[in-house]
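Here we start with a single chain on its own, the form predicted on its own, put down as structure tokens.
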Amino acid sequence: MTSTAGPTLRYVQNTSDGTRHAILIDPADQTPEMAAKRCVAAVSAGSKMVLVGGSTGTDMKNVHNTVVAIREALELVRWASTQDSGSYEDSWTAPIVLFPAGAAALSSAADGITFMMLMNSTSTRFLIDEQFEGAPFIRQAGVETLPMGYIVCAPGGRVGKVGEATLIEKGDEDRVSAYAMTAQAYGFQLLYLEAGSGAATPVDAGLIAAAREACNLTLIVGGGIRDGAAAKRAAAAGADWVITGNLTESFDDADELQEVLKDFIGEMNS
């Protein structure tokens, strides 16, 4: 059977306009209403994708309710933009993609799901078991899968501990290169380098550059990126997407968040 990339994967892989920013929403840390408000602010500022998931506190209910609230909010703003001759509907195109902690944190309302393997885990749970459990739901729901290799780098944070990962340390370019080559050989379309939610430091630029050199996959980098300068370093090293989560959760005021992310994205691509 021949498979072709779906619309969400094609969108994620299209980085012809430079490094893009995505917001990561953790349903365990905010209400669906707050999540929706933050997403509208982020997309207004120039974010191009919404990831939903992340922590072990997520479940089917809070993930689904959050995805639905975000979708309704973005669709309302998109509709409003069509009524304003000075607005551009395309600027509100931001797919909602699941970034699950496991098979019990899914939603049929999402545009896609990062169907990932935590490649440097020492546990079969994160190599294949959770994926096996979730696959029937994903197939039945018709959610588009985005095949992704997921690699946890130092400092790793909670995801490194829970995922039982053998961390990629700064200076270990040969190892991250080999993982990148492996991801491409497996047929993954995306490669995510993760420093861990709220990490004290982001993924080392040398590791990003080595992964970029070793494969032609769409390269996503997240964890510990708190300002535009750090995002710019990741972009310069070869990141196609930069993800922020904790930064977004620091703001309850939508207007303030929009201004912060606008400056962040502007500096990242300066």
Ligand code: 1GP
Second form
Amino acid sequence: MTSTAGPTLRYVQNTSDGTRHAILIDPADQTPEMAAKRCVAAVSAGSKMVLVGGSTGTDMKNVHNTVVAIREALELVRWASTQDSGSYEDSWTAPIVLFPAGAAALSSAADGITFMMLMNSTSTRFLIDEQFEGAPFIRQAGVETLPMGYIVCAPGGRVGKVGEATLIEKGDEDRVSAYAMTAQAYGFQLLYLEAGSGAATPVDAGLIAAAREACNLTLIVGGGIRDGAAAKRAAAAGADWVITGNLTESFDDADELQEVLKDFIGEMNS
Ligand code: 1GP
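Can you swap the form predicted on its own for the form predicted together with this ligand?
Below: every chain and molecule of the assembly, starting with the one above.
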């Protein structure tokens, strides 16, 4: 069987528009309705992808209900935009991609899944066991897999602890480079540098630049990015995607969130 990149992977790998923003929705932190409202606000502000996942408190039910609610809401606004000659349907293209903590938090309704190895974990659970558990469901559901190396950098937060990671510290460019080379050699297509959700400091720019230099994978950076200036620093260091979770979840009002993200994305690309 030959394998070619599916539509979601091709979309994620397309870097012709510079650095793009994605929001991370944690189904354990909000109702599906609130998640859908936040996603509509984010996509209308210019976010280009929705990641769904979280390190704790997610299960098949809340993940699936959240993905379905987001899909329905985005489809509705996409349809509405086709009725309005002044707007462009394409601007509503934002795939919904699972970013799972493990095999117990999946959904058949997603466009894709970051099929990842937590490369600097010391636990076989995050290196291969959860993937082994989840693969039959993913194959059966026909969800497109996006092969990804996932590396937790300091401070690491909850995912660093739960994932039993030996964190990559600021200044350890050699180590992050070697992981980036390893990810490419494995045939992964994406590389995610994570500082941990809610991290006091985001991934160090020197580490991002070293990973960028060491591989040609699509580079995703997240954790502790709270404003456009931090996003701009990640973009300048080589990030293809910047992810925000907490920032999005701190707004319940959709109009306010849309304004904040519009400014955020504008500054990131300035
Ligand atoms: C966590 O990188 C993401 O996996 C997002 O982090 O919640 O700090 O934005 P924040």
